[in-house]
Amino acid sequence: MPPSAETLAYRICPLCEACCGLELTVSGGAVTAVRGDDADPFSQGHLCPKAVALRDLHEDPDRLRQPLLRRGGVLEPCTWDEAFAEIERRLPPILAAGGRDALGLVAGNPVVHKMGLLLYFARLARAVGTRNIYSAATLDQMPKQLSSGLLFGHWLSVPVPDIERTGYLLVLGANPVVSNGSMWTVPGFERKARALRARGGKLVVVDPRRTETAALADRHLPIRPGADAFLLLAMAQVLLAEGRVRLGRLAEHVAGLPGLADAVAPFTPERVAGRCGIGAGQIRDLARELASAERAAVYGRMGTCTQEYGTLASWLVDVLNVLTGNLDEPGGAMFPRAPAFAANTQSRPGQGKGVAVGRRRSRVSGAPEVMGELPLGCLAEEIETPGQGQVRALLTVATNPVLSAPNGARLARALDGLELMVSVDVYVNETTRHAHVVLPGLSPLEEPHYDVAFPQLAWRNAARMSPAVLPRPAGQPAEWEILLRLQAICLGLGAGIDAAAYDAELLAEEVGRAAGPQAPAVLQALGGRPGPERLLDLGLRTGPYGDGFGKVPAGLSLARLAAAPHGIDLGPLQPRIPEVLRTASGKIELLPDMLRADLFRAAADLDRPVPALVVVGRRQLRSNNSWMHNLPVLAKGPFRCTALVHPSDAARLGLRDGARARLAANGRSVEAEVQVSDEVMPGVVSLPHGWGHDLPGARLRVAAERPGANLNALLDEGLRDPLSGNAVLSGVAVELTPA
């Protein structure tokens, strides 16, 4: 076929959790058009502007195509051999002197959207053995993972609304019209929500801002930021006190119900109304409406996680789903069954070890480990504080915590004190500008892809795999090969290892432990596929829909998936309790001890004075992550980094629309353009996340044209939900004055 001939290629969009299927037109080695794939059984043709930006990302002149090495204080291009040689020269002595904990690992949001990065970062972390592992999870989602682990026995056993069959959807602190789900993979949410209402259902949104989702809803209840747990506690109290609990078939699978009524008894609607900013009568009506609705689901997300009571709020979302008989029922909150890599489809069904929390604590502030990670807000102090276990070298992978984590200025100063910083990233951003070595990954169009994590959160069961759309540049290693070479350096095997041979050796060890005498046959059946594709084939064939290496001829394998360019529909969500449970008791642990204990903290806090003004973030369709601000198709249009202020607050504070204002907290301040709007409730100012592209040394030319204000620069890195370690990014008191 001539190089200029047009061809169609199919690709899963890797730019947000919606994971939409795309149809790409390719001509002359370039993508010339991007459309939604109407034949994709999962996304059903849905498309948003981010997908179109895939072409901008691939062609971005700021995207790195070769490694960078710091020479004379400046990051300069180098060869791959030079980059790895520098790492091998500097990293082993640091580990020899300081032990494994001297190396810190940080993974960012894009890691979960790349099959090679996600699978091989986990391998690297296990092999290195450092306690200093951090990720974006403690900035936005760890409370939900912790509460799911405590209730159901695994971090990723997260029930999601069965939206196509529900008749009532209660959404708290989430904006799925913009996100198309978050920890709920639901492309085309707006279309599905309109269908819900068209069939007589109801959508209710609780949020301090009239979001795009709230504007679509039947009812919007503004709530004071950080009060979601109190609202949910009062709703549970009403259900229990008024005898409205109906567990249905879950009755024999639930532990802890008798103690729950006593635990929530102090949190009556009258007691919490002032804290919530919602009347007691409204709270009672909302609880009764949920209890009487047929096929209902409660869903909470970013706003329920990024607050002081994130774990309590996340737990109570599922408590309400259980108490109303809507957990694991069609139209309620259900558990997806992922085709591969899901721990809740493996091992003994219906019972397990549960999750272990706080197996260790951070060296400086004593924050608990959760899901193998320490809070990202602890990283700066772990670098700054001398002593055994001090982080002296850092590996960052697709992350920008100088912008995304609280008090990035302190972290930036700490990064400059490292003996070695290595970044695997496609940009020199506000974080990687501090690195000694930068190793660029591939464009998403140059590598195959399978969503490892998101089928575990999907609105419908499906399997989809994308081959590479464009060829990999000559001499450019895949990201999994980069991580394997870094792993080899850490283990003293040297940077010159043959990555493919090393990978085959590691796989043989893993399969040998799992398959025993059958291991040689399994390895032979997997064939010579490269790296993560071989792991995917193994995961699919041993998964719940797999062919079992020939035992189920019609089952899934990578070959079968590759022959289905639009993906394979595996059907609607189905009830999975008790099979999905992995708790030690084999039951839903409705009242875990650590959550019961945290209720005393909440009760003591009910009378705390409400600040005059608090700040919340906001999610925007075109800027889910900071690096999206460098893509022209997403950056164009009206300036989006504005501070939303209610008219009454603007009048009180002497602010006017379009003028600049200064937001201050914790002795720090930023300036932002004011947008006066009744979209936010009085006493709340909203500034979007991920901006602040005015730091020297970053190489993001488009983003720097309109840098915006960094909300996280104001926030306290030590303020966390004490159970999950998640940063508190919402409901923080601020001062707002004309600039």
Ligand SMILES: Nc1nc2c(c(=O)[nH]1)N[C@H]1C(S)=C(S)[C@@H](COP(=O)(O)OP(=O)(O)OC[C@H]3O[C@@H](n4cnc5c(=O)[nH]c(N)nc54)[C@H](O)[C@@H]3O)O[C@H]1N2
Contents of the next structure:
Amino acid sequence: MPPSAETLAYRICPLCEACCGLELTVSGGAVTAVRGDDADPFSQGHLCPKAVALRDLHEDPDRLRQPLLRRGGVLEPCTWDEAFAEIERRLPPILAAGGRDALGLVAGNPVVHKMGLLLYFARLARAVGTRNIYSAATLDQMPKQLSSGLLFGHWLSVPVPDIERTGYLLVLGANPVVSNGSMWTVPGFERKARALRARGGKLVVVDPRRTETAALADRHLPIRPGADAFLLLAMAQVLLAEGRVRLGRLAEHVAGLPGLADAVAPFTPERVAGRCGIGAGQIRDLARELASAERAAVYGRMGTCTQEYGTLASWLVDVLNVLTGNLDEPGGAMFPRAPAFAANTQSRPGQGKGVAVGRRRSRVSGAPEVMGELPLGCLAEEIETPGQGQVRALLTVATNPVLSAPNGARLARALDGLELMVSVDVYVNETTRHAHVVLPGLSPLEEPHYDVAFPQLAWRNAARMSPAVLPRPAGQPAEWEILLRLQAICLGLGAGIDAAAYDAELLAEEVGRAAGPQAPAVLQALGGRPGPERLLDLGLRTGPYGDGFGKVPAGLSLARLAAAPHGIDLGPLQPRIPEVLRTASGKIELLPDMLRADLFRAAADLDRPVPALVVVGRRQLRSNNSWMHNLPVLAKGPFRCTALVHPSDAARLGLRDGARARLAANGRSVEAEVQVSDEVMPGVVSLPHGWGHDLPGARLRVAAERPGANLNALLDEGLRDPLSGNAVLSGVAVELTPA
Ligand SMILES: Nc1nc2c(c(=O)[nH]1)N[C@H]1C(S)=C(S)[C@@H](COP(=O)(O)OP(=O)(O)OC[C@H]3O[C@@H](n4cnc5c(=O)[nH]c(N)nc54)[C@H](O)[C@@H]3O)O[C@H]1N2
Ligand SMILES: Nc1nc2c(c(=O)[nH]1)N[C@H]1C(S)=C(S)[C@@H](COP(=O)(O)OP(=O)(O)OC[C@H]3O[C@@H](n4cnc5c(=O)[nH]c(N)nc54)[C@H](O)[C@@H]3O)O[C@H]1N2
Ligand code: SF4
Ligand SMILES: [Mo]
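Since the structure above is the form predicted alone, I would like to see how the form predicted in complex with this ligand looks, so please show that one next.
Now the full complex is given, and it begins with the chain already shown.
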């Protein structure tokens, strides 16, 4: 074939949780067009403007293609051997002196969008054995993972709305029309929501801002930020007090119902109305409407997690799903069944160990470990504070916490105090500019892909994998190999290790433990594919749809999946209770002790005065957290990092539309352009996150042209939901003055 001939390639988009199937036109070694893949049974042709940016990302001259090494204070290109040799020279002595905990690990959002990173970061973390593990999860969804773990027994047993069959969808603190869904993989949410309304169903949105999703809804209820737990408690109180609870089929699978009525009794609609900014009558009506809908689902996301009562709110979302008989029912909130890697399809069905938290605590603040992680908000103090267990070396993988986490300025100072910082990333950005060694990952187009986590959160069961679209540049390792080499260095095996042989050795150990006498045959069947692909084949073949290495001839395997470029549909969500449960009791634990106890904190806080002005975040279609502002196709157009202010607040504060204003909190401030709009409720200002690209040393030429204001510069790294350790990013008091 002549190199200029056009070919079509199919690739799952790695840029958000929707995981859309894309059809890429490839010509002359470059991607020349990006479309949604209409033949993909899961995403059905959906795509958003970010997909087109995959091409910009691939071609971005600022994207790193060579490792960098700090020499004389400056990050300079080096060879891979030099980079690993430097790490091997510096890291083992730090571990020898300070122990395993001297190495901190931080994983960022794109880790979950790259098969090699997700599978091998977990392995690296286990092998190193450090307690200092951090990730974007504690800036995001940890409350949902904790509440799901407590209710259902596993961190990723998160029920999602069965949107195609529901008649009523209540959305709190999420804007899936823009975000394309989170902890709910639902490409084309907007189309599905319109279809819901077209068939006579209802969409209700609870959000301080009339979002793009709220604009589509039958009803928008503006809520004071941080008050969701109170709203949901009152709704549960109404259902219980008015005898509207119907557990249906779940009755025999639920524990803890008797205590629930007492626990929520103090939170009547009248008691919480002021805190929520929603009338008691409206709260009561909402509860009754939800209870009387034939098939309904409640869904809460970012807004309900990134607040002081994030775990309570996340728990109550599912309490309402249970109380209304909608959990695990078609048209309600259901558990997907992932084809591979899902803990809730493994081990004994219906019962397990549940989840444990607080098995250890962070050294400085005493924050409990959750899901093996410490709150990212603790990282700076763990680096700064001397003593046994102090973080002296740091490995960051695909993360930019200097912008994406509260009070990045403090973290940036702390990073400069490290003895060694290694970053696996594709840019020199606000965080990696602090590194001593930067190891670049491949462009997503150069790697095969399978979504390890998202099928467990998907609107429909499916299996899809993408081969690499473009060849990998000679000499550049895949990210899983980079992580494996780092693991070898940490374990004293040396940087020069043969990564493929080491990987095969580790796989043999794993399979040996799991498959016993069958291990040699299993290893033989997995063959000599690269590491992550072998793990995927193993996961698929031993998974719930798998071929069981020949036992189920029509079952799934990597070979079978690879032969289906658009993916394989595995049907609508099916009821999974009790099989999905992994609690010790084998029941849904409706009132876990930890949450019952947290209700006292909420009750004591019910009458706290509401600040005059609080800040919330805002996601935008042409932006993705902190890292896609360097891509021309997304960066063009009107500047979007504006502060939305309600007309009544603007008048009160003397702010004009288009004027610049200073936002101040916690003794820090940023400046942004004001956009006066009744889209936000009075008393709330909305500013997007992930901006602030004006820090010296970052190499993001496009982003630096319009740096924007960093919302997180205002926030407090110590303010967390104490149960999950999740940062409070929403509802923080701010002062707003003309600049
Ligand atoms: N105030 C406020 N703060 C927030 C949020 C909010 O709503 N409000 N949202 C939070 C949420 S939900 C999240 S998930 C976090 C995200 O915060 P982070 O985990 O910091 O993720 P990103 O900001 O998306 O930055 C991604 C990083 O990965 C790098 N990267 C991109 N692609 C690749 C790749 O293929 N390989 C490698 N190795 N690196 C890559 C980028 O260069 C960048 O450094 O931000 C959180 N911060
Ligand atoms: N285009 C785009 N898509 C993205 C991302 C992106 O940056 N850009 N980021 C991706 C990531 S990492 C994630 S985690 C997902 C997140 O996806 P979503 O969960 O949909 O997150 P947001 O769009 O931030 O929506 C959160 C909503 O909560 C509202 N809110 C704030 N505080 C409160 C509160 O106290 N109560 C209630 N009820 N609402 C509140 C905000 O106004 C906002 O509308 O999006 C993903 N998709
Ligand atoms: S919605 Fe998400 S997965 Fe789909 S094309 Fe856009 S960024 Fe990619
Ligand atoms: Mo996120």
